[in-house]
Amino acid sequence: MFRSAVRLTCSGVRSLTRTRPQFTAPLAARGYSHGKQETDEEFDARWVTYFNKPDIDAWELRKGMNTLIGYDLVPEPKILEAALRACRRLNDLASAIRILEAVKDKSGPHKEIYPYLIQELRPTLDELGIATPEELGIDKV
């Protein structure tokens, strides 16, 4: 009895003293594009496109625009158009000068982007019957 209690404590011992097979976990692998780029002028077509959809509604226009807004860019004067184009298509006065106002603070301190765009977009606001965060008094605020 003695004998094998010894033996099954050799055993024990020896199999914690026995070196394992170190098995490691592969290494992450990161899976970035090498894809074709996109160009600016095909960045602007897909959203001019997007904004000229007949069908687009409210939620689509607000989440249009947040997705844009929040990019690292100031959305050129075209896209700009279609945008305030959509927001007369559905009657939407106050997105079309939420849109404006994202647009003045998207600019920053490059106080010259702004004026530019407004200049740009001019024959549109007039056209749509749009007015500007300022000619309506509400920058001040």
Given for the second form:
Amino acid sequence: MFRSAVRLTCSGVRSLTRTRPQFTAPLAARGYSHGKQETDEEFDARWVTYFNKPDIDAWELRKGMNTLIGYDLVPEPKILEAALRACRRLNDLASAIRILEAVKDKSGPHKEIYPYLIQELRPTLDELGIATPEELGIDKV
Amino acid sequence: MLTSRALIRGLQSSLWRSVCSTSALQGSHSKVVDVIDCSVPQYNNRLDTPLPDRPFVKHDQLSAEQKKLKEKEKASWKSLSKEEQLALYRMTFELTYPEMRKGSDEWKTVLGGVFFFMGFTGLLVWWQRVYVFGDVPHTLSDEWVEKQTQRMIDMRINPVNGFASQWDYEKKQWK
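So the form predicted on its own is up there; where is the form predicted in complex with the partner chain?
Next comes the full complex, this chain leading.
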């Protein structure tokens, strides 16, 4: 249960999506005190695989995103890239923009996370032609 | 409770109404807006649910040009202008995240209403004091209270820790 090491709510967040602490802090996807703890890399890989399913359907995309947003973390760019590509396969631009909005909201007070994510996702956004919420003007009320 | 039973009855009647209606009638606006068919996936604006169960504008309620835009969405998104991308977003989602977070000024109305009614109550209380209540008993007059206090001192009321303990009997004054 070492979530405290990688929690956003911890004031010790130095870098961006999830802290890369000096010690190995496995992110427990489940709250077991026994058994194998899933590492950050395993967590990311699992989610990238989920969204990379070639014939992913709309329900799975929604379920995946809603679940991911329910976690106490901001997803890594590679997970978001896989999700955006899934939106492309489903011809759903609106959901792609919504995902960007959601991760910005998820970062909460850590305002440096979202620009980093956009910077990392810029190649994908350009390739797929997705406009960011800022470019559409919906980041302001 | 009474309210929940009434709610359930209202919900049941609305469910029956929507079961009876054909799919052709579902889009009509002859019904009161309060009727929600809870047996189908609902749209909702929630910060923790970025992708709700259905799009805001249902597929069969799209206008002709919206349907054309949906067809264009199947091609490369680079061919979509910013306005078109925004239109697609608004078709699927009612409120953006900042709009969801906005909140309202309702609290000002509530607070104003509270103060207004408290003020009105104050007026009523004042009127009551002036026009309804009679005189205060004579035992509260200054003269009576003076005599009463002197009597209490003479009787040594609560001499240890209370009333008379505050009176200095040598100097004949309050301590």
